[in-house]
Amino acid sequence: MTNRVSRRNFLVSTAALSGLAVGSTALAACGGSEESGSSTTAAGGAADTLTFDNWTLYIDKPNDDLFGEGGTLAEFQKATGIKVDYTEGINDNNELFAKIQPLLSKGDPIGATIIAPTYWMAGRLLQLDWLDQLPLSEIPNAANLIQSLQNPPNDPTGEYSLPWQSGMAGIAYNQAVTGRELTTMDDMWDPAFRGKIGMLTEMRDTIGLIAMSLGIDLANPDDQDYQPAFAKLEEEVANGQIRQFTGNDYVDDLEQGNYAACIGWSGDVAQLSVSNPDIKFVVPESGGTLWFDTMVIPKGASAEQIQAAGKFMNFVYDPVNAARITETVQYISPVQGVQEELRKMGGEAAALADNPLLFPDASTLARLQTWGTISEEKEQQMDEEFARISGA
């Protein structure tokens, strides 16, 4: 999703002022940061070095310190002798496509063994032949994958990928306004809301979750005709209904009364309703969808580099080194074992096992859907479609 970055940046600011021991998740791309050094060196070289590039602010860092003691870098270089230079220069998934097209399309390398974007870039990447395979015999904990998150369909073979956190587009709604539960996509189309309603700007979600109230898949997109949705959402903003498209400023709508309810993202809301109880998520009965982050190791890395990634791959899907992690993010972990983790952890943390954002229900989960890889031709063609609908 392209406006994770402030989302995330303002998860931060959420925390900080509620005095919660927690992170935000924002996103990133290949560039790297002055801190840590530029990420567009050679990728080959010894294996006691990796370079990971992510989203900003989507690992612990305990103290500000990248290396703080008891984080997941430095224990993971204080078990296997591998240091991390770990950079946060991913900012937007079509931003991060700019930056490595021109050198991946020549067969040049990067500079980052590891790099993070959202499933469908990471399945646009192994479309173009961009990504080398994972050694999956340095990653046994792979084995701890959560269900949901197997085979997913921009990796079926799950062998170039392994996700590093995950979340779900659904509903957000403020009760105040409503002054009732919603729990189906009709319940937004209520003439009650007229001019109080919020879409993203997100393609994948808004069309992804009134695709589904109409009975269409999206697990195999080629194979599928969206116009009905996207007459739905044509209609909808005609009639007035909707507000406005926005990214996650939508959160300042939806707090101040603005917005009766919007789609939004899961990880919002866990921390909008610490403040105020009245926002709440909710999954529609006919589904949302389920977005996650992937680790993918683009061509170009030495074989040494290769197999430092997969001892990481391997360190991070343990789950007392996740729940580390999902402490800070708060976003679902792709690892099971870590909601018992986070109980023996205790206080704050402990709390956080109880949260259904961040450890969704079976009945919820099965009401997930992951996009499936969309040609670029049918992609070209929704996103004008949705632009044009949107007014972007």
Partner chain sequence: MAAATTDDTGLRRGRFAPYGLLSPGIIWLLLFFLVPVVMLVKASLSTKPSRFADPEFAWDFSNYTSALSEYSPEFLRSFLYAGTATVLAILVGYPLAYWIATCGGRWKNFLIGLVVVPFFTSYLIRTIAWTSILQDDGPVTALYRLLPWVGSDGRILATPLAVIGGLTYNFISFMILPIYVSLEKIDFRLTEAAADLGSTPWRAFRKVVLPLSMPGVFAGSLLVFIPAAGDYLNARYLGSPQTSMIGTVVQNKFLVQFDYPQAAALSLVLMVIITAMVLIYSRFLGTEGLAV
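Positions refer to the first chain, counted from 1. The structure displayed is predicted, hence computed values, not measured ones. Compared with the form predicted in complex with its partner chain:
Comparing the chain between these two forms, the hinge between its two rigid parts falls at N355, out of the candidates D318, N355, Q227, D108.
Alternate state requested, the form predicted in complex with its partner chain (shown: the form predicted on its own):
Single chain only below; no partners, no other molecules.
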């Protein structure tokens, strides 16, 4: 893993350097034209061509209004004249795929210019050749991408996707119910918590954490046998240890005390623990998963739309704008410099800059793994096995 990463990083930095060189000239060129062009294009309505379909509650909403004053979308419109048609239509990767598959497989456009699949789904879309290249020349700020997410396995060349937000999957628990701190996956299987343990419907996070606790690596899935992890999961379902498989709704079960502990996502817990300090998050000693949702452009968008999409990506990769989003969603930002920007904002935002859930320390980062690409056949097999065990 370490070897691969360093090799990857080398490629990244060279790519980033060249990109930067091209990008900075582009930035200079664009900057002027946008300033003058914004009023004319906005009036003509020609630039009003960008649709972004994202996950629910995944961007800042000043006063509960997506386009509220001072919010990312309003600021972007002010800066570029482009009004983003922003929808919160994504709740689940498989559901997203089921929605767009019939269209993209026939070469029809799906309506949204940018969508936000999780990295592995972005990888599937890329393998199926359903993605357009990002207009990287429009996105000089892509150089701000944090190192750990550069050139990921789902998009080795980094030309088709940029991370939107990132996060960790680990153990989320309610200390008021458990009565103690949890640190390992074995703590989850404590008979005292029978029927009060939750798993995620996201197969890669649930199986990933269990596999790591059994010493199975995630970086090269096609070379690994995950059967022991599935067997372990099945055992804990059969003996009643595991109560349910859920999406983000585990936060409710955790708060209500239906769950003692579950596999959860860092950002949810970061938000929850503000009102309920008993809710804790820990990356188990054996390791947690590092995942990220991406911004990709499915085929079928016009050149104009692609260009607008690039401008938007560039905008959210500016640390100032990225920090504004982070302040709300409280996941790990893929953009370098966000920590400093949060400190500058002061108040509650500054407190976030020291939150280990948003800015994990080196020892935590060392325990995180991201899934490598799983072959289509193996993925189908794992999905079916997981569905069978989870009763989905």
